[in-house]
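Here we start with a single chain on its own, the form predicted alone, put down as structure tokens.
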Amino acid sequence: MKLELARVVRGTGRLGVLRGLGRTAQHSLEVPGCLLYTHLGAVPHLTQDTLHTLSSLPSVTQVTLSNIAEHQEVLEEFKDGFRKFAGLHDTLLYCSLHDSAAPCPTGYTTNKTVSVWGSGGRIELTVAKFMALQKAVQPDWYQSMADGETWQNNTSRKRVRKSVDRTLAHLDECLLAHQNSQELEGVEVFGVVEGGDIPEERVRSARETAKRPVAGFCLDGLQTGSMDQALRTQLIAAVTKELPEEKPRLLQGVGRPDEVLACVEVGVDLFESFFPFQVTERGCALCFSFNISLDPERAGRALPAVLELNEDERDTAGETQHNGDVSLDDQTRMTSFEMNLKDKRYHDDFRPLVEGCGCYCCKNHQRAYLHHLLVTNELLAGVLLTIHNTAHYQGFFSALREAVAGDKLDILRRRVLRERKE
């Protein structure tokens, strides 16, 4: 796995292709980009065949041990890995520790174990059990075991320091077990950078992790709700200075478009794509604009083009908090990038969700129909919203790469963050 950079904007924002992915090293992934978010290998609400009606899907599917750990015995008996077990199409697997869209209780980490929370409750993982799970899952790359319980604002410096020490110790144990495992030959390991909100610990964690033979880096503990954007970008900027240029940086727990933009500008390459799932679960549709092309015909041929929102769409979009106190409620609160289709005003609105979007939902259905499905609790609502929100989010990342390539990040930022009540 190696990141080939085509352009670096203002010394930090990176455009390139991550090549050599998978055991055959034949896959690639454009950056900045995102992974495909799943529950147990399935995008929520969609079958594999429905999912693959969407174009330009990420080549890497994310699965989490919080979903998989309770199925360890079944996977070990199956023997052929999670990809075949879940009936996945041609895709690479990235295995992370936690699901960023699900709450994870804190206070259950020790010097030897971390805990994940599945449908049956808490599962305690030692390094040995963690590595046995990786052998059963057979991913293409995985996140090393880490102590990430330092995102709360009141975490002490001593606790943050312990988190960094534990995470490095876990990484060393994982790497040793990995190197001695034939089952994991050709599989890549991502080291985890911790450090809470303390710059010195963040830098120490990044510097020490970079000394290990890892293929890339997971930046943890910076998720939405844990700190404001200014502090997050300051910490990421300090961390990326310590990381080798040719290895990718994956940021966990951040998916809102404004935050993605800010993090790309300070050197983040990859993101999880749980945000469209959260929007769908709220009964909402992504509706923010990201078209930076001046040529409408060209925009129409691109991935779902988003035209200007009209006045009533701006008025019904939620309010995004950009300052003040932050909390985990920010993960579930409606944002200014979506419209609430449960609102009564949509009951006789016969327009598509987003004018100019080329997804199946927008080409075949109206807002009024989605409103009807939602208020009557029809399962089809989740299917159609997931199709649109996934396509819209992928379109945003395509526009993001175009903006980095053309040095138009400022234009894209103004388009994405434009006032809703002009």
Given for the second form:
Amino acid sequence: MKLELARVVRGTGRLGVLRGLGRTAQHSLEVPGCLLYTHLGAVPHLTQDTLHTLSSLPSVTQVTLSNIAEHQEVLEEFKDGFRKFAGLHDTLLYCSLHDSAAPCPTGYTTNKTVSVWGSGGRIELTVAKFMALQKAVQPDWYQSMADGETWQNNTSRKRVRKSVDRTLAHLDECLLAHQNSQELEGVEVFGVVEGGDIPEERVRSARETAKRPVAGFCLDGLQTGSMDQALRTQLIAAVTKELPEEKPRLLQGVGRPDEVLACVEVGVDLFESFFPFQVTERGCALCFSFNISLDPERAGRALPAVLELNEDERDTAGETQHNGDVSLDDQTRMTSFEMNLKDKRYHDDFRPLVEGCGCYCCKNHQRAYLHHLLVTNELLAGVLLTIHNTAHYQGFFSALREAVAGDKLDILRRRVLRERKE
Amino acid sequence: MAAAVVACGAGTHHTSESQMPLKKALSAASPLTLRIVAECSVTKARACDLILPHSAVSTPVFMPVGTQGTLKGITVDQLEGLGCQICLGNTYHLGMRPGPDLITKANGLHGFMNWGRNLLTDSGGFQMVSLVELSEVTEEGVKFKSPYDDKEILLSPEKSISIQNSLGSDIMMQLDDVVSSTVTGPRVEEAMHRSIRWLDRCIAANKNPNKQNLFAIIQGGLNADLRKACLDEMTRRDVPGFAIGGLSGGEEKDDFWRMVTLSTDHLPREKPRYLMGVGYAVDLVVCVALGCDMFDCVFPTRTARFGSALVPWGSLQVKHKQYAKDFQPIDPDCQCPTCKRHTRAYLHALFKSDTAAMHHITIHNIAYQLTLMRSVRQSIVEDRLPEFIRTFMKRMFPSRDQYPGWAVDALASVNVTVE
Ligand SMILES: [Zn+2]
Ligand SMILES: [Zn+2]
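Next up, the form predicted in complex with the partner chain, please; the one we just looked at was the form predicted alone.
Shown next: the complete complex, the earlier chain at its head.
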């Protein structure tokens, strides 16, 4: 795996292509970019047919041990790895520890173990079990085992230090097992940078992790709800300074467009895409604007990719507070980037979710129909919203890359934040 | 299809395309054409092309049920991809939410759900009686309290047709006076006579007779005389098709099939026959042999959501532990998107993580029903239905003594013996 950076400007993000991905080294992934979020290899609500109505999907699919761990025995008997088990063909597999959209209770981490929570409850992982799972999953990349329990308020400095130490110890143990395993030949390991909200610990974690033979870095413990964006930006800036330029940085637990923008500016390359899933689960559709090619000359001719919300629509969007007072609950609350289709006003609205959106949902269905599906609790609502929200989020990332390339990150930020209530 | 012309069995006639060019079913205004492609030389089965306003339907046909203007997590493109030519919407549900006015604005149910093929809507009466407590039937109609706002609502024949006219379905059903098939006595007779009177009111109320087909529903409970009387009366009306109603509600299967075969004996050959609420594979195959053309049932899609996959040997409970390490597809012979890609083991695991698992089984089950009916049709066209039935039964049941007695009797009544 090799990250070819086309453009790196401090404070405006990194643009590039990850090449030579996967065991056959045939895939590539543009950065800044995101992974494909799944539940056990399935994009929530979607079958492969509905998924592939989407034209540009990320080449890397994310699966989590929290979903997979309970199926270890099955995968070991299957032998051919998770990708084949899940009927996925042309995709790379990235295996992470936790699902950023699922609750992960704290208090179950020890010096030697971490716990994941699946459908059958808690499963405790030692490094040995963790590595046995990786051998059964046979991903292309995986996140090294990590103790990331530092996101709660008032985590002590001592606990943060312990988390950094443990995570480094886990990494060394994982790497040792990895190097001795034939099954994992050609598989890449992502080291995990911890350090809570303490800059010195963040820097120490980054420096130490960077010394190890890892292919990339996961930035953990910075998720939405754990701290405000100013602190997050500051910590990430301190961390990325310590990391080698040529290796990708994946930020876990952050997906809101405004936060993504801020994190890209301080050097993050990759994100998970659980955010559109959360939007779908609350019956909402992403509708924020990200069109940056609206220069006066073109504006007259080309339709904007995204419809401007009119004044009354703006009101339902953005009930969320955007001050420093954040908590985990915020993750399930509506943000200003989406519209609530359960709202009565959409009862007789025969427009597509987003005018000009090319997704299957917008090309075939209207807001009134989605409203109906939501109020009658029909399963198709989740299917159609996932399609649209995934398409919209991918569109945002594409605009993001265009913005980094053309030095237009400021324009994009203004565009994305424009509909927000101040 | 030429092969179908050859044999002419006892008491039944055999027709091919060439002998029966485009037979218009009814009065010139009816937007329905039934072309009989083949008739079985042994049983009462027939294969037809039913030409409806939105597209042609090959019968015998199973019609999946999309109660609220959607088929349980399946997109209209997926449904089309499975070869579905007609599906159902429920008037009661759609009349409540989103309501006829909105659907009119959306260019009918076709426009609202963006379905380009045919739709059949029920009258709403059945749901009312079965779902809403305290509904009251009078000559006027069915009175009930809306479960959404507690308002008292009257579903009259006129109202039912008016809603169905708004929905714009290709086939509408008359409002009938539904009594449980296990009820006996004067109430059954009253319901039968009232259903005839309501049929006349429905015919008079239909604002789109040149765009929407109104089907009559034969009632009469399990009483052969009442059924016969109902058949006599209703077949005198100028309707484009008939449904056999009031069955499939928990009655003895022995009574069930006798009422079905009595009905098909007296229904006009040139009009489609729709057996309501029937969808188990064995019932479908037997009732095709008894002469029915159209079927609907929520069972295949409902059972899918509980992880029950329909297979030629019955059903397979994907959530059961025994499939956790079973790396075969649900049915190795099935050509559906689910079976072509996924194993029982993966679907078993996915049921614990995401609703997509249900969609996979729903797709498979619809594919199973539609494929079964296509195979039945093919066997009729090639005049080998009896052989098809014998193979089907052998596959479905582990041994001869497990064949349901009613099915054996029903098949014997149309000259098919199953070993
Ligand atoms: Zn869209
Ligand atoms: Zn199948």
